[in-house]
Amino acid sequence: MATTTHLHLPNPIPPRLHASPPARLRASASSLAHPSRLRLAAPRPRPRHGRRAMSVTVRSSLIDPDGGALVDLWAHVLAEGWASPLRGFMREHEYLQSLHFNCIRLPDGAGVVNMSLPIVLAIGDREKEEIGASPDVALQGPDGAVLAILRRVEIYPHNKEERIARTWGTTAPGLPYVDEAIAQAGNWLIGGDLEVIEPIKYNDGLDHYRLSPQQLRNEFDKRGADAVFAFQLRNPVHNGHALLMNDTRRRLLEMGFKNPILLLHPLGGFTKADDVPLPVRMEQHSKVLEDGVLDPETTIVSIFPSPMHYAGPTEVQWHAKARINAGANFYIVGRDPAGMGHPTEKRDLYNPDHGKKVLSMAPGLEKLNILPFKVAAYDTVAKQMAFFDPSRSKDFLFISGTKMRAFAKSGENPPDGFMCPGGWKVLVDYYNSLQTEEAAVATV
């Protein structure tokens, strides 16, 4: 029987900014008969300091998933068929068209899907040496059970360079995703199709939130649902997002349909170092539903497993197809969605209005209604949150995520319907449980 050699596997996504982060990845080649071995360490949550007028009936389901039925894969996005119809790592040819067309053809010739991000492993020398012509890789989790097996892999050459100017267009330095993950990645990409036999679990408290395309289509037939309206977010649930979605519940009922649900799906991978972490979102949203902010009835709360990768109309694209796959036919965009600041510019790395124009054009997204919002900020007058009057431009405030964090940090209030109280009580306590270990760790 052939030997083992182990070798270690960069992980994709950095622990220490991943609120869940993926497992991290050892690989042992072997013979024909065993494949090689990809070793997973149990995940490990994030420090809490962290970085940071119709009568039709119609099913919920109104979309088939790109590709058909849901495709079982790994590591979550994978492993749930967020990127169906990906069946594993991308292999060279799909990540050409990925990179170069933001979208892939059906291998049966039926048209093209949108795929705007890369979904890809790297590997280093060495670990492809190790591999060597072994076709399979078997995953196995920490207490050495096989999860999944990587079939008939292609090993091809990892241009980072070119990788990251198509994606984010530009090489600038200081793009999180970039220094994290890809900068010190291995030189070489290995791909193929994935056959999961054990789903991947975090054990954060947060794996009921977590449900599959396929868990979330069951759950919008449960409700009866006729339409479902995707909003996205990696902050704080306040009352201008509220305004928001419960404006275009209001716009639905009025074009006919009868019961319109909202899949409220915040972010939960990676992230920048200052937004706020996974678990204290999710807290604080769980508050926005207890004070009756979004009602229950109509919304479904649950984890986007997706990385963030800050990188615009690019990423929006990505966004806006994996929640095609859970059934999902309206999706709410907004202004400079998926973007971030130029690192090393002061101005916006993205024309802000580019992302919401590019998903009303994309290649392989025609069948999702897209929903720009208007845009909302405090009124001083009514004391509330409203749709902004450019007449009354002087009575509106306009309170950035950068904004709040730092009311939240000084314990200072934000204006009186800003946020729920519930809600912003949640913020409050982490940033001040954030002061305390930091004021213990001073003291040592």
The other form holds:
Protein chains: 2
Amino acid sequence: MATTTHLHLPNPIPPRLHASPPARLRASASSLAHPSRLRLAAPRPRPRHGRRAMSVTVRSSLIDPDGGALVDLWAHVLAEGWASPLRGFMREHEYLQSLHFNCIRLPDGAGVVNMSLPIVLAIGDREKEEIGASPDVALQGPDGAVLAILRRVEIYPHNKEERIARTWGTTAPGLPYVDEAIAQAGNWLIGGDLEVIEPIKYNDGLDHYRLSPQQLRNEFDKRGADAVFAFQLRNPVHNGHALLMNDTRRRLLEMGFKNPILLLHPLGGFTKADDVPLPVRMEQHSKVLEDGVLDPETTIVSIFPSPMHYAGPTEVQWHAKARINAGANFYIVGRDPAGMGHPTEKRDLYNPDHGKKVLSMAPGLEKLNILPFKVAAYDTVAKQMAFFDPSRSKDFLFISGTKMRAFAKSGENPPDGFMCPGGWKVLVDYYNSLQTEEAAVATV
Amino acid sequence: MATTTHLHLPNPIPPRLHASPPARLRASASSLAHPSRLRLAAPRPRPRHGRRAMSVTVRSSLIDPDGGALVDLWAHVLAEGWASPLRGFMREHEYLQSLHFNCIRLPDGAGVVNMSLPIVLAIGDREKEEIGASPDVALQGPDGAVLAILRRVEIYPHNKEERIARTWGTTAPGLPYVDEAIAQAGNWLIGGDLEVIEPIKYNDGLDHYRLSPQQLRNEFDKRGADAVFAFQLRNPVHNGHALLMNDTRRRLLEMGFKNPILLLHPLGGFTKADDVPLPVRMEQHSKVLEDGVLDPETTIVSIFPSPMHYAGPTEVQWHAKARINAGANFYIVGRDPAGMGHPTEKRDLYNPDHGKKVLSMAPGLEKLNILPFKVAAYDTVAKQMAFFDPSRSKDFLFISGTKMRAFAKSGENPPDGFMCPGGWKVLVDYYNSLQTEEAAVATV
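Pass me the form predicted in complex with a further copy of the same chain as well; I've looked at the form predicted on its own already.
Time for the whole complex; same chain goes first.
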């Protein structure tokens, strides 16, 4: 796997240069075999427009064990400042604080910032040996191009069991992110300041939805927002969601805000196999705006590049914190945010109220305005999604994500008023295409 | 198990009254069956000396599943203020903050206090039902006397898996405290303000060593201490420990303190089966002072009533925080504090450096002065315990706790200068008595 490649690396590197290059990243170590060439160890370059080519020796495939695409996502997340003040993959002091305290102390007694998920890069024994005492490590794309550099690296043990237990509150097998990104990962973590050479693009037709925190802030300014309320989701938008978002806007107007803007912010990174894929969700979201269920004038749809952990109360803090970094000041939190079923027991993995409670007490998020999610359900009398009224509970029908997917898969229509017709069609078409695919595979 | 008993309960209750009553506590619920008698729900009484007897109905055996003696210990810990500002067993908002953040937010933006271990009381389904909507619950001793009252109780789910994973960073079977106090515990936690009716005594001949935080502060004042450095331990004191404590004193004098006082503070609560029992350790500690290894003039020996969790970096915060509450301002931390071997794998459960690192960054402990433990080992040339000198590492012999216990068990003497002879004799006698006991059992 470890092949030695010679390539031309621009140096000094202009950070956050806007261009459109390769997608997936792999990490690669500065080779110890050619110490004289280890010019990556040069002092941190200042941004400038000119580039001077230099020849470096790097080794590829460094972070394959941690799931190439996930590293890519994290590099994207880090480079754009979603995890600010983190400047790169966590060093040990950051990792330990994240794991034990869900927050990181700022220097000079300036308080703490919330940081609930470890944002780390795993490497194996061989890679650790290859890196040796090199201060800097290049992260290489699959085509061999260096996409980022990790500066002043620190390598420390990756106790996976402890990381999983403290992040998820369980070590049961079958946690999607663990299976995808941790189980096979190396026994070391490598932290350092990340310098992404060119902005990360996916070239999947959705890059125009991927606004950085700064771009989002600019957009909020452009629209003259005096309040920004964020809605995190990884599912199609049904009319219950829409009711909630529209009602939130109404409440903010009542509170005296003149122009509250909704950030509809679907998660764009790794999701579990039975979740609806991003392109389908983005199409569905467009229909929801086209059909006028949400007002395009006061809604910004953008993709949040983070991978999904399904880590419940721990993850919801990350979801909120990242949106604050993008300029949101109100965060809508629902039942069991970032939750899922327990992987081996017949119950929710998390207490459905804990997300909201933990978020409301999280260190570093004291100034966040949390908008608790009212429960919406299908009102069979009014034939529309409505806030649940316990005094006539028998009139209400709860349609879970699983039930919704079952409807769409079977081609059965959900009750009228559950979702706008255009949005629903996107889902039905998607599940039809899946079945066609499956049928094709079965007949081969 | 749930027997209904009528008893006379003093009300109002003078908190922290000094007397000498029963030891082990059991919890008992105010009975719903006799709502008119639920006078425990009366407003929080003010301390006063007179007592008015009232008849209440309580049910016993409530907290048997959570290990009677452990509840006793926690009631002791809580009543004396070691866990201040906690006023009793944690309610859910405190529990969640402890579990996720290792600290608890103070009201009115007054910062946070460290609180790394959940201090909770588990009850079962039946007890929950019995308590019903009662605001207050009595905790009953084995002899039927009410020893404490939990006021304005809150009952919430006890997700044992999550509690264990987030506290220990593993859910592997074989964690001593989990086996002892959690595995068989009920599925609910009950929190509330604890009012201990009379101070908890053990009547084991060691109560004079059990000084409360306030009594310790008074003692420090009486001795004119201008610095107090605490040494937590659950093992016999060998000359390496003594070297460290004496060297710390020397360093504090060099720093300009005139009268640094050592708080030698052995843990007195639950320890794992192969640790040396408390009475033996206390006798050993006396010998260490008698033999002049530690200076009795500048040393206070007292018992810390907490049970041992063996939860490494999570627990060391509790160990330090509780000593701050008792007036210590310097805390000595060693290699792998509160650590143990992994219960199912051949490795330390925690990275031996994490305790020190986590403690140094822990929220709410910013003002604590942490004194890192220098590594002491047996210097075979000087024939004494000395700070390890890596330049002549082959001259040093590391004698672990396990090795020390093996020496004492086999009757073999450790190298001269490892421990004072009087202290060593206590250990040898203890292990001899164990072997005599075992032999007696074997021949029966």
